[in-house]
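Just one chain is shown here, as structure tokens, and it is the form predicted on its own.
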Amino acid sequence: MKRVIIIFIAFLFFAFVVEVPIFFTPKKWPKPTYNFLKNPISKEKILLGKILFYDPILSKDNTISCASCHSQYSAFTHIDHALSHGIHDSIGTRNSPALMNLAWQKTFMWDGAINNLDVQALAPISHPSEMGSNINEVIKKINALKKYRQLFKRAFGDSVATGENTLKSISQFLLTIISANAKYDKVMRKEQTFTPQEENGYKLFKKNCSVCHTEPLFTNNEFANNGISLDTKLNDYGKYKISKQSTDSLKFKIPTLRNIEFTFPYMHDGRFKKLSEVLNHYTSSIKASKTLPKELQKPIVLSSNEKVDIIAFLLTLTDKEFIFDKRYSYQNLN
């Protein structure tokens, strides 16, 4: 019984000690899409979330987390290989996309085969080269240990877990990832100011790349067909695969170029490790096709020193208070 106390005690302290972070909105950042009245957020579920993250359990052989693929210091993506790893060693299909400001998308995957949040989570875990579980595998060793069943009383005031709060919880830990501090920012708050070399490629951003990667955001969440040559071992047609529409062959989702610094490889296949490899595509690479928007029909014109100058600014975009903070952190759960 004394050890039973303690244990409890141990767990009251870890609850309430452990920091979490919290959803906001960044100043003029446009309304959040996400629905928080279907899944009201909360400490408790966020930190039931942040540890079912870096929790294994998720896949089928206790091997693979969230994290495994999406690691803070990486802005949650991965950098040591073009597509992810999963269980026994697999290999997927696609590039980790880095996950931040999730609360303003729509759309999710690179082909925006998920449309909510809430079930983001299903398409790791259930894919067969990535976590290779299902959720009622998943809920089931869950549901077996104590500590779950404390962590989901505390978060819905029920300790038998079920899948629906399981990836609520998972999404609420993951609308608290909010990068809005980079250089960037405090140019625009008017804390800093940019140096000449960056404020020329912001000039030249705007010019040649603000139509698709949108401020503050750096998207616009939208899908493209950027011009890049079809991966013959792939295959990969994006939003094609699952609209079957043929206008949207070839377009993938657009990703955000906050953190960019830390999110290589780039692409939706990790092609490119370059910020100037990105670069020399769009200046002389692009490759045409049915679906190329019109933006890309003509390569950009760009020098050498408007490269460097462009990639400048680019750095600007590294939020390293979001790297390291310490409340997205696996360290801070120990």
Contents of the next structure:
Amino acid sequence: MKRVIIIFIAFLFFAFVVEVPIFFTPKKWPKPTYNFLKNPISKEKILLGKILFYDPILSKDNTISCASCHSQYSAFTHIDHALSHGIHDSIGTRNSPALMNLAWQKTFMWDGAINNLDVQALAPISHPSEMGSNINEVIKKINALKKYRQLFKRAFGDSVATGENTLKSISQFLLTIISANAKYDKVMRKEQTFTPQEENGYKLFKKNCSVCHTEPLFTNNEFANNGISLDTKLNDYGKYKISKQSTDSLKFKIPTLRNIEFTFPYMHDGRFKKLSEVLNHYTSSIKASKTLPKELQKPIVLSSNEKVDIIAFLLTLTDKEFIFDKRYSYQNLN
Amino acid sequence: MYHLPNGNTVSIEILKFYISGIELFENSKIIWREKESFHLYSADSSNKTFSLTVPTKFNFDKIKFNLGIDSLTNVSGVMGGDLDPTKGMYWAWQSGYINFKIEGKSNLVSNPKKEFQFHLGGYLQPHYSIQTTTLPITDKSKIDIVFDIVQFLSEIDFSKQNHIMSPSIKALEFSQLAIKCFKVK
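Given the form predicted on its own, corresponding form predicted in complex with the partner chain:
In what comes next, the whole complex appears, and the chain from above leads the way.
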């Protein structure tokens, strides 16, 4: 009898120390696009997803976890790597994007290859130069571990991991990665004010950039050709690869600009290291092509002071609480 | 091992496909539709028959079904059962189910290993490749639906085509060929 009680207390303790982030919709944001009816949120599922996100068991040789390429301290991107690095030090063909506010995103990847967050993890797990494994292998390894039997039991009422449940729990953790507490947000909520420089940058941003990088998510969820030239070594035509429609040639996902301070290098291939290079691109090196949108056909004119002002505004999108929020961080359960 | 009329010999290592959306008709009126109707069939040397369960209380004269998975299901996230991505019928690098998968060897294939792989699927136009067939049922007491693999293999030019791994016009054409090969015995 005594022994049973001790185990019970141990469980309580376990549930108590592990804090998980939760999903919420920030004030004045649109409704999320993710279908929560098909995957109802629970703390236990979020926790399981978080543990999977940090577990290198998802890669063939147990060396690479999701967090290897998506680190919290750089807003869940692979900091300082233009092209992401996977198992055996292999180099991918694209820059790993920052992960945040995924519940509002309609399609995933730079070219939109993935149509639902739930099936997103299959791509890195199977990619030969990312995790180099496959979902069956991963599920087998997970089912062999006692730790996961308990976690699955608590999350889904069944200790056996399936592809469906594993992927749904990873989604749940990803959905909780919400950044909505930058200086910009505080100014919008009238808790703080912009400096005159930031204010001017905000005005210029709304004039030149907002069509695509639309508030409050700083993306309109569409794809566009933003005039960067084709890298002839990578030959990446973006969305064209998926749709095979010539009207999609050179179109890439319009990325959010939240936490842009941390997510360098920039663009799908990480070609720019600094925000000043990005602004110089928009004013001086737009490459004309059939799919260049009308917004970028006339050159954007900005003085060097104005560029500095826009950058000052972009830095107000930094959300330090998000970057350092312990609830997103790796926690050792053992 | 199949010896085809055109002198080609083919061995099959994998043959898997989805049947979905099963409906029964009487006098061209729908009388029964299966709920959550997704069935993955996987053939191997010991098992080449599949069974479908339909209610017997109806009088029906036609059966209708799809080969593959519809586009709405394809954009609805991850699913369990026969649709679980561990079943090997989901593309990983790009979203979408593989509707029909056949792999094996043929002496006409030009690569050194003589191997062919056809993974047919695609949920986006113009390469949406799900196919539908309606078959007449005359004797309700014993319904045998067969996939005529010899016909399927005979219509493929293995010397020209041995590899389809993504949604494309070829995947669509092969899907159209595959659906023609479902028949009532």
